[in-house]
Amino acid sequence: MNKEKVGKFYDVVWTKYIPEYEDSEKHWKIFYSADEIKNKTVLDAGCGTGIFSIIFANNGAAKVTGIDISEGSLNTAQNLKKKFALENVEFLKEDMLHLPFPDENFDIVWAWGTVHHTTDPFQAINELIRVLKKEGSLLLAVYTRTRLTFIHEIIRNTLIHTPKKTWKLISKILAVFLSPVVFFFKKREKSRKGEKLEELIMDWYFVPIRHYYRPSEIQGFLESKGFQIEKFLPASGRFNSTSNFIFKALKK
């Protein structure tokens, strides 16, 4: 039933909420360029609304398949990918935690904030793992653990016990009043941008699964599996207690 919710989640969210493409395609190019991608494929794992997808396929990449659990985002996607007129991407509806691909299928395997909203985040990233390919690339960001998390988590498993009609009101309410607070309180500028406040709040405080972990617990983890780090993002949004960090690595 979990992971049901979740879907439903990300019907609401990424059916009003679609990224700005071009701040998107600034944000990926900090990990990839279109050298590194040309006739490779690649599995964007937790599509979203496919915006990911579209930038890979946009940029070279010889074939894209987007998954999510999410039909709201799924359909979001297809409309982006009619947009966009782009045969070389495919949207298809499936679980992270049984991917229905072959070993070693694809090239590049980007999962962009989405492990940590299954049940199972290792046996999510194990998956991944299976089905890209030797030498191939993955990239994983993941919420980070830190010494607010319990406060943030206590204020979520309040807001999702509200009626799901009032969320969207409640988020566009709490924009207002911590705007001020993300203008002269931020550590940073955040690194994925085209972003609404009151979506990030959405997606912050809504979502009925959400898993954090220190980065040495990532990293060990895929160490253990052979793979070698190339690039560490350590906080990918404005605040500590908010951010992603990114690891890009190649599997040996």
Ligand SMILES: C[S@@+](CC[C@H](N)C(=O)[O-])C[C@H]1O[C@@H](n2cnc3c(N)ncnc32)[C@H](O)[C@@H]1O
Given for the second form:
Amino acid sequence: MNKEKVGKFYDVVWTKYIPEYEDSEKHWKIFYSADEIKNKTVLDAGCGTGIFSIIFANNGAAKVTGIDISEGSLNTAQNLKKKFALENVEFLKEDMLHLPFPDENFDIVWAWGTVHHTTDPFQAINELIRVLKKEGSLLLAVYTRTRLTFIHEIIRNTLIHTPKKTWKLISKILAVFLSPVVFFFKKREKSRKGEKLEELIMDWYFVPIRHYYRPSEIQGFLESKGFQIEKFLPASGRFNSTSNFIFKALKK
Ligand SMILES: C[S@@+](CC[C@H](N)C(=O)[O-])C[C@H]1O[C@@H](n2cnc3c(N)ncnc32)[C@H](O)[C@@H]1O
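May I ask for the structure of the form predicted in complex with the named molecule now, the form predicted alone having been displayed?
All chains and molecules follow, beginning with the one already shown.
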């Protein structure tokens, strides 16, 4: 399983989807204030269609670099940059496992929902740590491993072996069955407006690489690298979903 497959997957599934600005910014403010990022350099690792890069850039960061391996997502991000008429943000096609930046280059490294889609999440985190300055801030949102994760993985590992051309149809059929269950959650997930359930299902069950962790594993890893945990949100993702946990940590 290689990164090209992941890039191609995100070229198909999320290329046009941009989460709502206001709600994403509201969520972003749980972690950073404009004062904290003023004149800072930011890496948005696995930026996707770029909403968080734009939010950092719009809130006073000196320069934001969004990187991703999905060309389609990066095209959408470039258009978003034009729409917001921002000069202090750039989008580059790069692999977070092998970043082309020198050591201790960024003040803030933000990786929302991305390291767990790489072939080697801990190598990815090591790369993010390498390019982060001392006293810099690292933000990681990572899929939570629960006692039920194995059920999700049985379904994903079964569905992923069906012919690719049937994936959209399977997702649509599953969406019909799952919509009553998801309805309740989607009502709370305002920033997911405009996103179709069948696309969510594609992301749940057809994404080529998905790793899951317990918060203690990520915390232990960060602390072993000399990080001080500043904030921890258990099972509370950008959209109040229970699939991610988040660490904000300071590099000592
Ligand atoms: C779930 S999306 C999250 C996008 C964005 N961070 C957000 O929150 O809107 C995961 C992103 O990680 C990217 N990705 C996966 N592996 C990557 C890698 N090795 N290097 C860079 N980006 C990667 C995918 O292409 C995809 O855009």
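If you superpose the two forms and keep the largest set of C-alpha atoms that fall within 1.5 Å, you have the rigid core. The shown structure was predicted, so the numbers you read here are calculated from the model rather than taken from an experiment. Positions refer to the first chain, counted from 1.
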Rigid core superposed, CA of H161 - does it shift 2 Å or more between the two forms?
yes
Once the core is aligned, please say if the CA of M202 is shifted by at least 2 angstroms between the two forms.
yes
